[in-house]
Every structure is written in structure tokens, then in C-alpha cells.
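Only one chain is shown below, in C-alpha cells, and it's the form predicted alone.
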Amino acid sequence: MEQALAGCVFSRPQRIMLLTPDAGLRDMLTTLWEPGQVEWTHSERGRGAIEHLFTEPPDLLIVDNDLPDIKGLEVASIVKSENVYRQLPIILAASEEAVAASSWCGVEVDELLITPSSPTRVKALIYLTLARASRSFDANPLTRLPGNSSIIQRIQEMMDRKEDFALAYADLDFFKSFNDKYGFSRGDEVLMMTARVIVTTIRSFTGVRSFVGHVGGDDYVFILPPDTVEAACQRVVESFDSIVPHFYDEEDRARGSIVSTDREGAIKTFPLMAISIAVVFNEGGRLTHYGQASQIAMSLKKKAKENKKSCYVLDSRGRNAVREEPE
């Protein structure tokens, strides 16, 4: 497990406070990682560690239960407090006898670390921890999908790992007049349905590696195998479009047609909305870096974009096809 844990390393070093007044502890912590890994901030009171805490704050707080000035939950219950540091993540070290004599309902730590506990166990831990909450930061605010960072790294580390996937990138077209007519709210209805079927179809290939991300706004991206990703954008499409016209007033689902302002304020006439997807292939490593996959997407995207339709567009090593739903 040592070993396995060896692996774990961050995308950036991570700054972590530490309170507690045992030596033993703190050495313990201080060396879990490689030097330049995590940055940590070590004291052994907590009253004035809180005030530098909200003034610098780090990614996690370990706090020890017995501190000589202030208990562990009192310090945890008062950053908590503070709606810009509720998402903190924070640990709280305490002995098997404090855990068994203490009432945790309604107690705000994210995690508990029985001490004494082994190196390992505590690693795994404070890595598990920290990236959960990376994770928890990262999703969108109102599709809970993961968010552009991770979308980054997991494309990243596929490319890395030099495996074969396909890439999509989707959006919707029209949008932007839908919301200035309808208002942000049914807008936000639109955006969470645009998510529920692209995770509801991406869902239904089993037994395969897949992603599904929300870069934000109307865009979002899902990662498949290469040989299903053309089926997963057949029925994105056909799902999108059976749904999307009920999100309009019935005079303007009839008509098929909005009146609304284009971006230059001028009053004109918009289609329903469409999604547009532009697939990118990586096969044999043939991208390195996800700056490549997106500006092969970007391209992708303009000339699906020619299309007043729902579309995508398939991109593979010089392979081109282009696919609209019939009437």
C-alpha cells in the first residue's frame, strides 16, 4: 500500500495548517510528502492560528481535539461558522477515548483521524480528503458535473497515459436568445436538462471508461471510446431534440421560432435551440497536450456550427464526417 501510495502526488503543492501541541504528531505529518509537495503551517495554539488562518487560507485544516487554549471542535465550529470558509475542508485528530466519549451530532469536520494510526493510513487519509474537495470545488454550482479543472486533468492524464478515447465537446445553439427572452431561470431548466441526457446517455454504455463534464455555461464535454462515440452523439442529439421544444411557450413551439435581441441588441428571429458536438479523436498518442484537443475542437465546432440543426461533427486523423438529424 506504501508503494501504491507513492503515486499520490498533487497538481500543485498543497497548503496545510496544522494545529496541535504533540511533537510526535506533527513530525509524523510534516514528512508524509516530498519537500515542494505540501506547504505546511504548524502551531500549537489555536486562537491566534485562527486569525492568520482566515487571512492566509490554506486547503486543509488539521486540527487536534486537545488544544491547551481551545478544543478541536470549537476551532472547527468557528471557521465552519464563516460562510467564505465553510467549504474548508478540515480534520479533526482525536483518541479512540475522545471519539467514544463525545456526542458528534452536528459537529462540521469532514473527517476523523483516530490517533496514534500509521503513516499509511493517515496519507491515504489527508490525500482522500483533500481530493474530494477538490473535487466538491471544481463541479459546476448547478449540475453538480465536474468542472474545467478536472476536465483538464482527466483529458491530461488520458493523453498520458497514451489511451486510445474520443473526445466531444457540446453546446447549444440559440441559447443566449432563449435566456433573454424566457429569462434565466427556464435557462437554467434547459442547462440541467442538456446535462441529464448527456450523463442518462453516456450512463447506457456500459462496461466502458467514460466522463461526462460541464465547462460551463451551455458547454460541456463527455469522453468515450472511440468505436461508441458516434452512437452517444446520435442519441444526445435525438434526445435534446424530442425534449428541448417543450421548454417554449406553445405559440412559439408551433411556430418553431423566437423573436428575441442578438448580441448587437437588434430584435430578430431565432430558431429553436440546437446542440452542436465536436468529437475529437486521440488514437496512438497522437496528442500530447489537451490545448491540442481543443483547438482541434474549436475548428470542429465552427463548421458544425454552420448548421442551424443539431449536428456533430467527427474529427480522426484526417477522417471528417458530419451528421445532422433528418427531418
Second form
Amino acid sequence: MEQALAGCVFSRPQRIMLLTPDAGLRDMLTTLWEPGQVEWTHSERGRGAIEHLFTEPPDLLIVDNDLPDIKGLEVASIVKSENVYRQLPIILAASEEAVAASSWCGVEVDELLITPSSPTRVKALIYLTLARASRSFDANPLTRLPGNSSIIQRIQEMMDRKEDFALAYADLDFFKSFNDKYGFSRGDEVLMMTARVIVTTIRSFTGVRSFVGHVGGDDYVFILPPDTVEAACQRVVESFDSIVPHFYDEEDRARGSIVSTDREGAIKTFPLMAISIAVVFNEGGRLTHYGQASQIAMSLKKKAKENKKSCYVLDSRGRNAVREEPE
Amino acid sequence: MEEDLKTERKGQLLAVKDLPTLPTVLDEVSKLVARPESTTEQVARLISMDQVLSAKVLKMVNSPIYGFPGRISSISHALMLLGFNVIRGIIVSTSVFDVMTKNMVGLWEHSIATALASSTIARSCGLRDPDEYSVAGLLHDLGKVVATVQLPELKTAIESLVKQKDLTYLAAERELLGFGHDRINAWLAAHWKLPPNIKEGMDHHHSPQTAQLYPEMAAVVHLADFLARLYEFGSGGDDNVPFVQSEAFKILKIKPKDLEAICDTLNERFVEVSDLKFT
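Now show me the form predicted in complex with the partner chain, since the one above was the form predicted alone.
Starting with the chain above, the whole complex follows.
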């Protein structure tokens, strides 16, 4: 078992709360991982633990169906009915007979741990539950790309390992005016298209470490090795510019602009949407904190935004260069 | 949308099933896709030569899963959005029917010729996005393929009717099925959620005068079909050169003699593809 599950290590220590009066189950669970991998909080009763659960939510809650003071399912339903705790994954531990007899389907538990069970099964079940929760936790609801905390975590990890990488921030110019004129659902189409253009472009660089995330709205992030990022920016800009006109109505596309209201409410003419990309390089461990990278990116972004057409700005160790697609 | 199309005479069904594709193109595309230095344009050019693969790619990129149904009508845009992985998946899962090449000898060449003629006409009429006209041209006879692959006995019946009464393929289809491949095209395009311009080119290429939204598209494919038959490049299933609807000229604001200049360009482009053999 140790060998088969050796790869199942967590990138940071996980905090798991266990509510069970069953000492056997507790002993089995708390010895599944090396100390330091998982930090266990155990309680034999349910009521007192709920407050603790709300003030310091763990990464995972394992709750026994048979608690002396409250039903396990009831604990689960209290947690899941609060929007801020809903993403907390819950494993309900119950015997085969109890599962057959209770109506657990109506409660939003994430997994069932049928007791008794073997350590191998239980370890795999817990690992998968935690991995699934971290994948879906901050995924963008529209594009399903990893969201902010995954992005920050990825960048910080690469910085900590002193890995060389290029971090690109992409966003759309004149997206707001498009949204105002065509409505949110047409705007979402453009966001989906943009995500797709970035994903397929980044995936086309095979055999390298890469990452694509969606910060939210029209803000995207991608990571590539420093020597491939410029080619990727070129392709993203090219593809975006050739596809985006097709998301406008015939006459706007023909005219190459739209009439919409600006932030002050005045009627104005806006060009078709463009994509701006700012690229920060981290080479030789130059950056040590995520905040440094995003700060550099934001100042580059201003430079890119001065250009109304699609373009990318590279921060080449202090030497900035703006590139735009030739007409 | 999962509805099958019921024929009117014998109650036979055209089912939403896998469609055939052409083996050599499939092979070529796979090779190109496997090479990392291949460009989107190269792959798009190859895929554009296969009507079934083209239709599948467009169907995929316009499916609601990707979030922008009905927006994409160019193969190279589809490739940029789907990526090589998805394309590879489409190719691998596209079943190859030998029946197809044997069944409709010459139809593929006719489709390529119509695609080339469509983009040539669109370009000379100053229409935007000529490549999209080429897609509609390529797919304009897809309904014939689907009908004969799914109802094999129908093919023999149509062919003998064409010979016996010297009918057009369309007239024979109508007599035997109750409707022609233009209606089958409409069904396929709707089922695949193809953009409305491609759909109108496919289902109104015999009747551009009744196209509601994109009469230029229908008129271009109509004239292109005519030119491809005039040049006898490939075969549409009968020996007739179809009747040209004069409305097509009106819609495109050209005169019949403008076709001469178009034919000059076409002569060269047909030479380019004449040595492409896909058997």
C-alpha cells in the first residue's frame, strides 16, 4: 500500500476534522499519513465541534453517522446550507446497513466511507476527495479554468523552486462596451472564445510546463517557459484578431466599430475588441513573491493599453518592448 | 435535435449516425497533425478538402459545450479554437466507409470543384470571408452522401431512375424520397448547429431565390455547382448541367458574361487540384 500510494502526497499539509466516537476508526485514519502531511482534529461528539468548524474550517470533514449527540447527516446539512462553508468537502462514515436505511441522498455529502473498510481504500478515498475539492474550489464557473487561488499557488510554487518561467497577463480592450451593447450572454461567448484561444495555443507547445488560469471577467493568466512565450503571444493575438469580428453583428463587423455608451453614460464609438498581454519574466530567481510579479505586470499592462490594437508587452529584465501585429 | 429525418414515400429513416470520410485525406491530416511544426493553415487546407471531416469539425466547434454556438464558419478558426488534440480525436473516431468512395464516384471531386468555384465567385463579387463560401460549396451535396450511405438500396433506385427518365439527381431523389438532398442538408445543418450562412448555402443551392437570410451564399454555391458541372470536374450523380436560376445573377449584382472572367481564374485553380488523387 505504501508503494502504490506513495505518489499521493499533498502540496501543503491538509487539516482534516474527524467526528467519531469509534476509537478503531480514529486510530486507523490518523495513522494513514506521516505526521506533518495531515493535521487531524478529533472529537467524539458533534455539537461542540460545529462552532470550531465554523470559526476554523478544515480542508475536509469526516463525520460519523452515529454520533452520540446529533446525527452525522444533520451536521453535514448544517455545514452545506451555509454558502461560505459549502465548498468544504464532507465524507460521511456509516455502516452498510446504516447507508441502506438512511436517506443520505438529500444531503450534500461528497463521499460515503462505508465502515468497516481497509486502510488502502480509505486513504485513496480521502486523497481523491481532497484533490477533487481543490480542483473545483476556485474553478471559473464559466470557463472551468483554475481561478485566483490556484493561479497564485502555482506562481508561488514555481518561485519557491526557483524555476525560470514567463508569466503572461491577458485582458480584453473594449469588452465592457461590447457587453453593454450586446448583453451578458454574448459577452460570455467572447470570454469562452478567448479562453479557448489561449488554451489551444498554450497546449500546442508540447513537452513544456505550462498553465492557464482565469482570474475572472476578461482577465486571464498563462505561464510558459521564457523562450516560448513570445511565439505564444503572437499566436494568441493573431487568432483572437481573426476570430473576434465574427462575434459582432454583420453591420458592426463591416464598420469595424460599435456605438455604445461609455462609463460616463455618453454615447460613443468604440473599436472592435482587442487583446492586450503583459509578460513578466522570472529568471535566475529574480522574483521571490507573487506580489512582485503582479505589480510589474500591472505597470506593463498600462503600457499595453496605450495601444488600442491587440499587442503584447515583454518585460525583458528591465528592457520593455511593445509588439503589435503588423497590419 | 436528435430527431431522425423520415422520408415521405416509404417511411424509411435517415438516422443521425456517423458519417463516412475519405481515407487518404484522413491519413494526410493525421500525419500533418502529428508533426509539431505544422501550421494551422496547412491543416485547415487539408481538412477543407474533406467534406465529412469539415462538417464534423464545424459541428464540434459550434456545439454548445464550447459556449459560442453558431459563430464559427471557417475551418482555420475552428482549428484555432479546438486545438490539435480535439481534431486528432475527431479524426480517430471518424469511421471510414469504403462504401462512400465506391458508392458516389466523382462526388468528392465535384465537391472540391464547387468549393473552389464558390470562393472564386465570392472573391470576384467582393464578398467578405470568401473561405466561408468555400465551406458551403464543399458541403453542398453532403445530403446525397448521407442518404445513399444510410439507405444503400436507394442509391440504385435513384441511379436507374436518372438513366431511365434522364432526370436530374435532385428530381430522382424527390420522386423516390419525397424530397431532395437540399432538405437533407437543412436537417444535417440544423442538427449540427452550423452557422446560418453555411446552412443556407447548403439547403438553398438549388433555389437561391428563396434564401431568406444569406441569399448571396445560396447564389454563390448555386453558380459554383453549375460551373463545376460545366467543367465536368467530378460528378454530381447525373450528366445534366443544372438549370441556372437567373435570380442568382441578380442577387450577386453580376451579369452572365462576368462568369467568363471567373472561369479564367477557375481554369488555373482547377489545374492546381487536378493532380490531387484521393482514392
